[in-house]
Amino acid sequence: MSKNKLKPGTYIFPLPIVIVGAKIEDKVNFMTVAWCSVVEIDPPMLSISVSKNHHTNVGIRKNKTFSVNIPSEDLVKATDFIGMKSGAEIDKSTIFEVFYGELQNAPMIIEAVLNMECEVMNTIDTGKGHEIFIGQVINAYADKKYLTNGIPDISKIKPLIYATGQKSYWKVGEKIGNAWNIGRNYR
């Protein structure tokens, strides 16, 4: 078997889409990311990278709070179109229904399947454009039909996720077994 040499990239498959919400001069602002990852389980906290001169950082370094929304396969244009567009161009106040929980700067979006609302806990600049922002969840919002057994479900969520490099949208596929279960004897 013969590797190909590639160009050094991010070729991390596949990358959560979120849409991250802050207040930004008291206008509520949304943005897509697909550079979102777990940091800590306990307490829970997220990271979400943006490039330094995306407007919704403006918002997020002010009030230290953003929120963290998923949407659905059903959302995809909308998702794109935020993402496509700056706050600092046009408004994206209206493009969807809002609601906040306890942090009253992190606007969430009621159309998406799941929300988190998180407080900024550390900014790191990566020195290449981009601001590592990594927040605290608050609290997680979830209509009841997205559940199972009160736990979030990939199932009845069905996420957007991004492949990189192809630029392109993709849906969550069949599940093919148990973590921390199916590789229990493997030898």
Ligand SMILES: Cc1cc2nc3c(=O)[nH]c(=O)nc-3n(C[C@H](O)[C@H](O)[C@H](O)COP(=O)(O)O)c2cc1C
The other form holds:
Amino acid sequence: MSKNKLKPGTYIFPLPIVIVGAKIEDKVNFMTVAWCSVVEIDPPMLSISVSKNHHTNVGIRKNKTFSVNIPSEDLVKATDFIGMKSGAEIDKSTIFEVFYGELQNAPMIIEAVLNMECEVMNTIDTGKGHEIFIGQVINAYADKKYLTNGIPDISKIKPLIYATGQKSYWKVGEKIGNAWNIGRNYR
Ligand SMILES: Cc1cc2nc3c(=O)[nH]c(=O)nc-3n(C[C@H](O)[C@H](O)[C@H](O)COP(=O)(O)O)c2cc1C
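Could you please show the structure of the form predicted together with the ligand, as a counterpart to the form predicted on its own just displayed?
Shown next: the complete complex, the earlier chain at its head.
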């Protein structure tokens, strides 16, 4: 066996990059998040793991709402920028065009290809500096041009993905098969 022992780490990749939106005292704020995951399917729920120091958290804690926006490859520079600058230092409210759905205080990004407005159902303190907000997706939005048969189409969305460790952005490659199908006759 030629396996090298690595420094223990969360070597999960690629990760999708999302932009989380919240409102802090009437000001819209957005931050870049790679640690976003699916928690439940019915009702649809997701989690974001965010450092307790971030400005965005102040709004999420208070309003119990946030948005998750999926940026396409073409938003890479803006996405990187909002992941380096805090809303506590600069005004990030005018970087994107904003719209609202059903929930107040969950600003969503028009330029993003897909948007989800979420209500906080649970908050978990990791005890190590991050808090995990578990949000129920109340509504999701996407322009028709990103859908095929009403379903978000990865080849049209061109989501931005992140390589953990290497700290770099990548684009999606090619489809290799259908899930719950390609392995059917493996044995
Ligand atoms: C590629 C990338 C991924 C990031 N992922 C996360 C993440 O998953 N969780 C987190 O707490 N911060 C993450 N950040 C850092 C925040 O986006 C960054 O600190 C941001 O400035 C916080 O903004 P705020 O203080 O206005 O909330 C990421 C940054 C980048 C560039």
